[in-house]
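Coming up is one lone chain in C-alpha cells, specifically the form predicted on its own.
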Amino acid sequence: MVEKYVFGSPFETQAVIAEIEAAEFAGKEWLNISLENGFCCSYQMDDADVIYGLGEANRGINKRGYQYVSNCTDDPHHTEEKVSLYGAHNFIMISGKKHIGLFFDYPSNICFDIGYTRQDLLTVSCEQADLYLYVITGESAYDVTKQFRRMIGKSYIAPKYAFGFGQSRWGYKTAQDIEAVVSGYRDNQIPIDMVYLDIDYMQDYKDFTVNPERFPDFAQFVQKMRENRIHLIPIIDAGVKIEEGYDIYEEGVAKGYFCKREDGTDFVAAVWPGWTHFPDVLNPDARAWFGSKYKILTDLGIDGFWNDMNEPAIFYSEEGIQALNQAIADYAKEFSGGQGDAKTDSDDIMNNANAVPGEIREMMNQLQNSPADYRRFYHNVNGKMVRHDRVHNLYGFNMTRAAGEALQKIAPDRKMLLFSRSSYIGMHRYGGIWTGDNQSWWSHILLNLKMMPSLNMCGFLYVGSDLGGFGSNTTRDLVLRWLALGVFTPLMRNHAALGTREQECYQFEHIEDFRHVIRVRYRLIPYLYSEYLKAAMRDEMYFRPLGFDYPDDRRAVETEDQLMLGNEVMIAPVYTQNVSGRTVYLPEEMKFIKFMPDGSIYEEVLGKGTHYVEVALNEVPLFVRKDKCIPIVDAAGSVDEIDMSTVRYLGYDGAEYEMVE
C-alpha cells in the first residue's frame, strides 16, 4: 500500500510518475513528524530492524549506525567519513517486524540520521518543510521495493553492446591513442566493445566539438572503429565554454537558456573549459535545446554518451575569486601595517605559507563546489526563478533527461548507451550511472559491491564502478579481483585518471589471465542481459541483498559481501589482497562454479553453511542456487560475435531457464 502526504509547497521533481492521490497526514503512532524548524521525521527502530536504501551512498547495505546527506557532491575521496556522494536517492526501507518504505521527494539537502545521534532512532530532516512523503507498506522488503519501483517508472534499458567490456582513461588524447588501445586488446585476443573518450577529444573542452587536429575526419574514424566492432563513447560535461564564435554558447545566450544570477545576467563559473555557463536544464525549453545538440555527434556515428561534471561541479566562480582577492588585499594592508605596495605585500604573503591566515586558507579550500556559489544562480521553472540550491540534486537528472528525451527523437528505433555521474530518483528512466571517481583501493571493491543493490532499489539497473580504480596507482592483483566482480555488473568499464599508472589489461604480465576473466563476461552475457531485461520490465532487482531472499536467516541478512543476482545466482567476489580465497555463507545448498583459466568449469555442490572456497587471481567464481541453471556460451571477441548456437546450461540437472532477449 502506498500513501502520499504533502507538506508545504513541494517542488515538482517528476521522480514519481504514478498517479497517487494525496491524503492528509493525521499522524501515525510509529512515525513522528515535526514542522517546527523545517521538516523532521523520526522513527523508533527495533534492535533487529535493517535499514536498506539510499542508492549511491557510503558504507554498508544496512545503513544503520551512520548519517547520510543527499547533496550531489563532486568528491573523489570516498572515505568512510563522507556523508555525501554524487547521487541523491531519498528512498529508505525499514525491514523487521514491519516492512516500511519512505520516499522523501525533496530536491535539496536532506539528512538521514540512522542511529548516528541515538542508536535506536532514525531521523530524517531538511531545512524547508516543502516535500512529498510517500509511505509504502508491504509483506516483505522486496514487496516494498517493487511497489516503489512501480511508482517511479520503468528503468532505462541499455543496448546489448553496452554489456560488453569497455576501456577508458583520462588522457587518450588522439585517434592514434585510441587505435593503440584497440590494438592492445585485439592483438592479445582480449574481448572489448567500447572505448571511452574523456575530455581530451573536445576542441578546448567545448561540448559537442571534436578537436580536428587530434581526431581528423572524426566521422570516418568512428566508422573505422565500428568496422573493428568498437563503439566510441564520448563524454559530455555540464559547463558550456564562454567563447565568441562558439555557436552553442552564442545560441544559448541569445535564447536565454543558461542559468541566471539574481540580477538576470548569466551565471559564470569555471570548470574544465575555463569560464562557462550552465544550461538551465530545469527549463523544459532549455532542456530540449541542450538535448538536441547530441545530434551533432550522433550524426557522426556515435551511439553512446556519458554525462559528467553534472552535480554541477564548480571549480570556482567570479564572486568566489573576487572575495578571495579582496580578503588577500585586505590582509596585505594589515600585514604591512598599511605601508607599501598592495600587490607586493600580497605576493609576499602567498610566497610565505606561514603568513597566510587560517581564514584565507579556508576560503581557498572552499572555492571548489562552494555552497555560496550554489546560492548565486537560478533556474527558470515555468516562468518562476528558483534558486539553484533549492533544487540542486535535480541538475544531473535533468541533464541526462535532456539527452535521453532528445535521443529518443533523434534515433527512435535505436537503443543508445547513456549514463551519468550525478543523479536523482527519476533519472533511472533515462540512463544508468557509474559511481564516480573512486580510488584504486581494495576497500572500494567492497564499496562497489555494497552500492549495487541499493541503486537497484532506486531503479538504477545499468550501473557499475571504475574497475581497477580511477584515482591512485593500481596493482595487477587489484585489477584482476575487481574485474572478477565487474564480470557481473551491467556496466563493465576499466577507467583511470590522468597521471596514474596505466591499467589497460594488456599492460600487465601474464595477459592470458586478463583475457580469461573478460572472456568469462562474454560467456555470461546471454544470462546477464536476460536478467537485466527481466528486472527492467518487471520492476525487479538485478542485484539483491541476501536478506531479501532469506529474510528469516539472520546470518544471511547480516551478510553484506555476497549478493543475489537474478533468480539463479549468488556472487561472492574476493576483495582482499594476498589471499587464495574467501569464506562464504550459503543460506541453502548451492553449486559452486569456477571458470578456470584453461577454459574448463569447476563444479561442486556445497551444503548450507559456511565454507572456505579457494579462488585464484585468474578464476571467476559464482554460485548457482539449488534446482536452478543458467545459460552460457562460447567466448567471443565482441557482443556482436556471440554465437547463440553454442548455448548450454550450467547448474543443476533438469533445471529450466527462461531466456529473455
Ligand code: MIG
The other form holds:
Amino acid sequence: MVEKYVFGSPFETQAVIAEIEAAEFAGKEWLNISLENGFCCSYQMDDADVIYGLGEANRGINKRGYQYVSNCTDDPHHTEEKVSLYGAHNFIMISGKKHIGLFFDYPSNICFDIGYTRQDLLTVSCEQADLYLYVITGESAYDVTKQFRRMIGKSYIAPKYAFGFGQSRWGYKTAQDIEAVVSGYRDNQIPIDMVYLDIDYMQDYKDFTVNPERFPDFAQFVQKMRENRIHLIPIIDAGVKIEEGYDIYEEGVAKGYFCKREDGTDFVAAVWPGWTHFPDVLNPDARAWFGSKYKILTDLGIDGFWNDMNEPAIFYSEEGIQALNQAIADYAKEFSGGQGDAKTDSDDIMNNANAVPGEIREMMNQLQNSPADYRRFYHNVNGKMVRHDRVHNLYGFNMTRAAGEALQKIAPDRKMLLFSRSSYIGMHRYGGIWTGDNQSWWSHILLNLKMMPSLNMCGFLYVGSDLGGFGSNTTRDLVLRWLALGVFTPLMRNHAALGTREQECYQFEHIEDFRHVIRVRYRLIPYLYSEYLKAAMRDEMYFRPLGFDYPDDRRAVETEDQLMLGNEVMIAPVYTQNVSGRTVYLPEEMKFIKFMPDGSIYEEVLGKGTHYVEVALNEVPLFVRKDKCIPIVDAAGSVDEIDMSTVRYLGYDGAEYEMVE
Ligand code: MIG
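Same protein, different state: after the form predicted on its own, show the form predicted in complex with the ligand.
Full complex below, order starting with the chain above.
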C-alpha cells in the first residue's frame, strides 16, 4: 500500500510517475512529524530493524549507526566519515517486524540520522517543510521495494554491448592513444567492447567538440573502431565554455538557456574549460536544446555517453574568486605597511602556502563546490525562478534526462549507452550511474559491492564502479580481485585518474590472468543481460542483499559482503589482500563454482552454513542456488561475437532457466 502526503508546496521533481492522490498528513502513531523547525520526521527503531536504502551512499547495506545527507557533491575522497556522495536517493526502508518504505521527495539537502545521534532513533530532517512523503507498507523488504519501483517508473535499459568490458583512463588524448589501448587488448586476446574518451578528446574542453589535431577525422575513426567492434564512449561535462564564436555558448546565451543570477545575468563558474555557464536543464526548453546537441556526436557514429561534473561541480565562481582576490589585496596592502604598492602580490601568497594567513587559506579551501555559489544562480522552471540550492539534487538527473530524451528522438529504434555521475531518483528511467572517484583501496571493493543493491532499490540497475580504483596507484592483485567483482556488475569498466599508475589489464605481468577473468564475464553475458532485462521489465532487483531472499535467517540478514544476483546466483568476491580465499555464509545448500584459469569449471556442492573457500587471484567464484542453473556460453572477444549455439547449463541437474532477450 502506498500513501502520499503533502507538506507545504513541494517542488515537482518528477521522481514519481505513478498517479497517487496526495493527502494531508493526519498523524501516525509510529511516525512522529514535526513542522516546527523545517521538517523533521522520526521513528523509534526496534533492535532488530534493518534500515535499507539511500542508493549511492557510504558505509553498509544496513544504514544504521550513521548519518547521511543527500547533497550531490563532487568529493573524490570516499572515506568512512563522508556523509554525501554524488547522488541523492531519498528512499529508505525499515525492515523488521513491519516493512515500511519512506520516500522523501525533496530536492535539496536532507539529513538521514539513522541511529547516529541516538542509537534507536531514526530522524529525517530538512530545512523547508515543502515535500512529498510516500509511505509504503508491504509484506517484506522486497515487496516494499517493488511497490516503490512501480511508482518511479521503469528503469533504463542499456544496450547489450554495454555489458561488455570497457577501458577508460583520464589522460588518453589522441587517436593513437586510443588505438594503443585497443591493440593492448586485442593483441593480448582480452575481450573488450568499449573505450572511453575522457575530457581530452574535446577542443579546449568544449562540449560537443572534438579536437581536430588529436582526432583528424573523428567520424572515420569512430567507424574504424566500430569495424573492430569497439564503441567509443565520450564524456560530456555540465559546464559550457564561455568563448566567442563557440556556437553552443552563443546559442545558449541568445536563447537565455543558461542558469542566471538574481539580476538576470548568466552565472559564471570555473570548471575544466575555464569560465563556463551551466545549461538550465530544469527548464524544459533548455533541456531539449542541450539534449539536441548530443546529435552532433551521434551523427559522427557515437552511440554512448557518460555525463560528468553534473552535481554541478564548481571549482570557483566569479564572485568567489573576486572575494578571494580582494582579501589577498587587502592583506598585501597591510603586509606592505598600508602603502598600497605591495611587494607581495597574490601570486607570492598563493605560491607560498606558509605565508597564507588562516583566513585566506580558509577562503581558498571554500572556493570549490561552495554552498554560497549554489545560492547564486537560478533555474527558470515554467517561468518561475527557482534558486539552485533549493533544487540542487536535480541537476545531474536533468542533464541526463536531457540526453536520454534527446537520444530517444535521435534514434528511436536504437538503445544507447548513457550513465551519469550525479543523480536523483527518477534519473534511473534515463540512464545508469557510475559511483564516481573511488580510490585504489581494498576497502573500496567492498564499498562498491555494498552500494549495488541499494542502488537497485532506487531504480538504478545499470551501475558499476571504477574497477581497479580511480585515485591512487593500484596494484596487480587489487585490479584482479576488483575485476572478479566487476564480472557481475552491469557496468564493467576499468578507469583511473590522471597521474596514477597505468592500470589497463595488459600493463601487468601474467596478462593471461586478466584475459581469463574478463573472458568469464563474456561467458556469463547472456545470463547477466537476461537477469538485467528481467529486473528492468519487472521492477525487480538484479542485485539483492541476502536478507531479501532469506529474511528469517539473521545471519543472512547481517551478511554484507555477499550478494544475491538474479534468481539463481550468489556472489562472494575476495576483497582483502594477500589471502588465498575467504569465508562465505550459505543460507542454504548451494553449488560452489569456480571458473579456473585453464578454462575448466570447478563445481562442489556445499551445505548450508559457513565455509572457507579457496579462490586464487586468477579464479572467478560464484554460487548457484539449490535446484537452479544458469546458462553459460563460450568466451568471445566482443559481445557481438558471442555464439549462442555454445550455450550450456551450469548448476543443479534438471533445473530450468528462463531467458529473456
Ligand atoms: O575533476 O574528466 O569522476 O571519472 O576521469 C575531475 C576527468 C573530472 C571526474 C570524473 C572522472 C573523470 C574526471 N572527472
